[in-house]
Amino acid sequence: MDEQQFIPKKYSNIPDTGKYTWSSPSNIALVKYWGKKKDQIPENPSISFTLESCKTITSLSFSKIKSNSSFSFDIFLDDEKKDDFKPKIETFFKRIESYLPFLKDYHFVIKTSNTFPHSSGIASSASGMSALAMCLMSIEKQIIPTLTHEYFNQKASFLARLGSGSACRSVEGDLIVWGHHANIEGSSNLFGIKYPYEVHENFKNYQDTILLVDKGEKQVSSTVGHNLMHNHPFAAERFIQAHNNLNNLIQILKNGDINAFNQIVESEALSLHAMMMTSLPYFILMKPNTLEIINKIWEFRNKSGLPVSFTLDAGANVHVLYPEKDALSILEFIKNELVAYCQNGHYICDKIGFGSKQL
């Protein structure tokens, strides 16, 4: 499939008003993606667990105007208009007119609200992105009531992805691939996939508490963190790397060995944070606090023997993975060891979830 299968025929029978209401989850990536082509095309494959608590609720209202050669919007967060959004909404739209040309008939009133702290180290531009882009795909599917739910799907990562890379990965769930993979069958650039092969029962329901080191404004952009792969000394390396980490986990995932799936999932974590530190410029976004739970981690694991482990996405909050069937022992734990190092306390408690759904 290519970028022409997304763009429909002449519409009819628009309508002139209405609202829809998603909400969609957050997704804490295994293997990283970090770098990316033109158009959001990734530099290489990566997968994901879809989180189920923390997610973006958008309400998307729409009124027929007459035509004209700009986007009409207005934005707000937690019922605050933000101004500020703006841009990054103008360029989102910019992006997928062709893909939806009703955009210059409406008015658009959008109303977002997050179930976690913006903009700290939690995909909240995945969850935004892809909660605005199920609701847009629900105005074409009014429009045109015969759009199947695999396109349905498709297209809203498809174009998910335009507005923010990560977010294609948050329109369903559990486990979403994205960017293409020579041995996982119909993995695309263009869209995220399910993961189509065979997950031992020691993956279903995995346990998420994110520990939220630093809940303010992240250092550096994602946007501005892809870039700086361009021309990296060790870009072609890491692209390699993940390739290699995510065709190792097919066979980890299938036969269950979670001391495995821990050692590439935390290498993933800190190669994506070495890929930072050795850019130029180069940013180190990990908090002090932040290796003291890793080595934490380490320690407790260690020693009681359970397969609990780490990832951190591009900020200094570290998300402590751990099966269902250990989720006592290992709460426990976090609460008495590793809650001291989260500002004010605060953390929050996911596991996998199922995608985006209509409210």
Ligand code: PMV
The other form holds:
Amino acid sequence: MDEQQFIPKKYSNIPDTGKYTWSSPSNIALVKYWGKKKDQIPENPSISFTLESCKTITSLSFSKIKSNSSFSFDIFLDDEKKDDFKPKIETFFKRIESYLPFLKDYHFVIKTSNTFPHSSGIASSASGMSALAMCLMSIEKQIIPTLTHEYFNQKASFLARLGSGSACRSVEGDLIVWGHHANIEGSSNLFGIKYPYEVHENFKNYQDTILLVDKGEKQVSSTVGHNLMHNHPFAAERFIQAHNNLNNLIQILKNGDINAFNQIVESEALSLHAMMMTSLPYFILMKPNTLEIINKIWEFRNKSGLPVSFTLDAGANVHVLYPEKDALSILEFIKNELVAYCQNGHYICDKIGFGSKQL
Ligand code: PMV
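Starting from the form predicted on its own above, please write out the structure of the form predicted in complex with the named molecule.
So here's everything in the complex, that chain up top.
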């Protein structure tokens, strides 16, 4: 399987105008992607829970223009024109142009909004790039109505990856693998796939409460962070660790061992941050309250025996993960003991979800 399969045959004709709207969720990695090769190929496989409530909703209107030498589009966030978003979309369009040859035949109006606050420290690139890729695929589907559902999703994930790596895990739900792993059939560096093996009841409807510790802009963009894995002294070991952790998760997801699950997920979060702390330049994205929360979670878990754990993205916010059956007691603990460490007491209750939807 290679990129060639996503280059369409010459289109016979294309519609004059139209509009598509999609919502795409954010996702939270259990085994983290950190480090990439050329063309957004990940250095190691990752696996994530697709979320339900944290979403981007994007509508893409298109009208035919005389074919241009450059891309023609305007982008709005919450109805406000956002010219500062243009370079990112321009780069995305350049990367995907050979896979969607109609891009220069249209003027596009992209209108986007997030269900989570813009300045929440929750990255909108995964959900945003995924929603845009879904809209673009809807245009291709209109041009080539015979595209199968499977091809549609696979190519959408492939395109989203070229916008932002982790975006390829936001097309579908509920557990997505991206990156080749020897023991996961069908896994690919080019797109995300639905996790193909048995998942125990314990992980169904898994809960993720996102504690907004720091809502500021990230100090380090993920592009810079990924690049710091080149020549990183521990990179090779880290990539092996991710392969092993994903391998061990296969058994854990099947047998429902939440304690073993928690160990891998927390170790992955801390390894991600350890990579950042040991790169050159080095940086610390956790804040004092991130550590306070982690310690509280460990204390509560030891005392109560309830299987709550945490994971982190490339930022200070904490994702608190727990099974649905313990949601009442753990949410009570979160409200009583953790929310105090959130900026303005803000947190978001989310859970595992089922992927993008056309609206
Ligand atoms: O998709 P990017 O390039 O923004 O990378 C995101 C990487 C992490 O969120 C830190 C980990 C992951 O696997 O999602």
